[in-house]
Amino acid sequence: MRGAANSLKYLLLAAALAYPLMPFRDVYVLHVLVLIMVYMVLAMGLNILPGFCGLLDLGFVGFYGIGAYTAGLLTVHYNMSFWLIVPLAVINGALFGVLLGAPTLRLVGDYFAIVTFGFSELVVLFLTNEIWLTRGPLGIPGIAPIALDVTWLATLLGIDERWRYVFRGEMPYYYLAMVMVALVYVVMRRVEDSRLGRAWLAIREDPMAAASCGVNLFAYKVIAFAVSTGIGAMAGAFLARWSQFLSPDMFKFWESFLVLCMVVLGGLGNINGALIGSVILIALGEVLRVVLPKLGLPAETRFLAYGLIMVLIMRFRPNGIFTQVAESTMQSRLIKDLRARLDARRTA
């Protein structure tokens, strides 16, 4: 069974790598696939807080916007390379995460969720009103596309030419997005089975028991917040150079709600589920965007479908639809044993 599953994974990976090179490829499909991969990164980043630590974050889109505007402003004003902007955006997003998390992570439950929601609204208001920096509702147009400059390689080879490749069309962004998803996925899988990931899991299952075992709740929560917000900022930096335009309307609360739906749909704490949830909801959104106007309904009505999905999941499948996938992500024997013991205590 596992061999068949691995074969299917490799087959899907091969198809994903080959599709942009096929003669029947479609530009719109490539655009949607890139968008799906951006939301995959966002879902994996957000999954750290409610999935691993049990913290409900309703303001994740704020850090998404911080990373995007960091990349956009550095590109427009200083013409910085994308490869230098990405780490700066990640650091900036993580820094704002620590600044928000340090005074608020001692809150629990709904209080923490309200604070994060307020932060995201504050970010949108700042982006809208501080025209001197962000151009407000006019947005930031004319952001340069990503470029790969390997002139240094030509110099090493003794060639007096400038080797510079500028990304044009959806294909190069598609492959770069695949690299970004793969990088975040590998990091998350490594963190999941590390001491850090086990500490987060312990905090989610029973904070008092984790504290009694020597886990510093506040420190590990701050680390989780920094890692999560840094990943969200990285996705924002990619979005800025891909779309080449930014507007405050791109970072409203609905984006946080959409990413949270993806995490809940796939199963909290489930890395593979977050990926599948991203594919389902973005694909569903594109279908509804086409179907709803034909039915005489505005395209924004699709958010009602997202809300209905959340209600149904929380009512009938509170652990997510893909529970078997969630179980397969927990590869560590120690984590499996811990979860078995906790389930035994709950049923006793």
The other form holds:
Amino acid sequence: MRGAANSLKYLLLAAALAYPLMPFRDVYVLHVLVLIMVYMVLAMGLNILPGFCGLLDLGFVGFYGIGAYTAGLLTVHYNMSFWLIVPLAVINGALFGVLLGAPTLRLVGDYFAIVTFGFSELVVLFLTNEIWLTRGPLGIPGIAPIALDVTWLATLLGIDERWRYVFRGEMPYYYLAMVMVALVYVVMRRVEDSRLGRAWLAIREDPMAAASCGVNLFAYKVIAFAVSTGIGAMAGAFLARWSQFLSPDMFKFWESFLVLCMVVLGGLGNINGALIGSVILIALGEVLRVVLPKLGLPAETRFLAYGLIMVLIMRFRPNGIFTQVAESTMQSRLIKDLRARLDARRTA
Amino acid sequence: MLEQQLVNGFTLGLIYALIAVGYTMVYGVIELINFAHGEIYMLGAFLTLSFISMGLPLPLAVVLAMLAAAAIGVLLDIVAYRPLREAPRLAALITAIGMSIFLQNLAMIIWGSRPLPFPRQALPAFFSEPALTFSDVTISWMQMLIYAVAVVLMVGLNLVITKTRVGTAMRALAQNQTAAALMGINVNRVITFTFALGSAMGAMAGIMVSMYYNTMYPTMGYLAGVKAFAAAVLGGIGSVPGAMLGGVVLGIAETLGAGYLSSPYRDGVAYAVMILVIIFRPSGLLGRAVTEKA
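Got the form predicted alone; any chance of the form predicted in complex with the partner chain too?
Below is the entire complex, every chain and molecule, led by the chain shown above.
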């Protein structure tokens, strides 16, 4: 059984790697797949807060927006390389995360939810109204695509050529997105099993007990917020250079809600679940976008389904629909046992 | 100019206050931010519209809409929140968000996504005319009606909370749910009553806003809900007089902010107030101190 699941996993991975090279590849499908991967990164980033720490972040998209606009503006004004922009955007996102998180993380969780929500709305207002910086609702068009410039290597080898590869079409972005997803995934898996991840888990299960055991609640929560917002900003930086256009509309509350729904669907705190949640909801969204207008309904009403999914999951499957997948992400026997005992206590 | 801004801000503030009491009462008894409350406010407006288009007279339509909204609020609690009372708080909060989005999109399916006007023919013609004029300040009859309704509802609500048995039970629940249950209070019945009362008041706010601005749209509850929540936080969450005060202060602050500081950031005033209050004075103007709870 386990062997079969593993083979299926590798088969899927091989198919995903090979798809863009196949003669039957489709630009639209590729585009949707890249979109799914962007949301995978977002879902994994958001998952840290409600999933690992039990803190509801309703303003995640604000940091996604900060990352995207940081990248977009640095590209348009300074023509900076993408590889330099990514760390800058991540740092900028995490900086805002710490600035917002430090004063609010001491408060009750509900207040945290509301403050993050208010913050992301302020970000959208800022992006819409500070026209001198962001061009407001007109958005920023013509952001240069990602380029990989290894001319220095050529110079080093004594070859007088310009080794520069510009990302055109969906395919290079597809592979870059895969690298990004893999990177975040590995980091998340390692973090979950680390001292940091255990501290977050302890905070989620019982803050008072965690504090009594010497876990610095505040410090670990701020770290969680910084990591989460940093990942959100990274996805934003990718988005800016991939879509080559940014506008404030892309960062409205709906996006936060969608990402939260992915995390909830996959199971809070479940890294694999976040990936599957992204696939399902983006695919569902694309289908509904086509089906709903045919029924004479505005395409936005697809959020009805998302809202319903969230309510039903919380009511009937609070651990998400893929609990078996959740088991397999954890490596540490200690944590596995602990979780099993906690779950047993909760159901009793 | 300033006086007129104050009058308009006060009117808006009373509306926020009516919505905010719903948030604050529910938070008081079950410590849940009922995100779907803004949608109840929106449904109040649309239900009135539907009742009027069925041919009912305005007062009856309004009363029916309030009753229907109260029923929806109660249903919301029973179907969505009650099963999660013992679950982690995060689950209930996520459910509240989900219900909010669900109701909003349901309204979009039923009534369409475009703004609809309030049926003006149902209103007496003199409503839009000025009732009082002092030099350059005018107060319309519509504004007078909002003042009257808001004052009557709030005084009534305060009487219910302070003078009746069920009001006493609500306050007991807010203090300590277990102790209240031990004293023989039927906890679920009181919570149901709280949802009904808060939803009816929220619906009334929605009805009056749609008359005042002569428009209603399915997403109207989103912004109004957030601002009313900000008002509840400003007043001190859990405190009913605080929510009223917070609403009025926020309404005036927003109007003045839009008039004198920067009108594009009109909606930002509420967010900024909310964030600053939460960071620097989480107990609000009239609330009890809030600390981290396990």
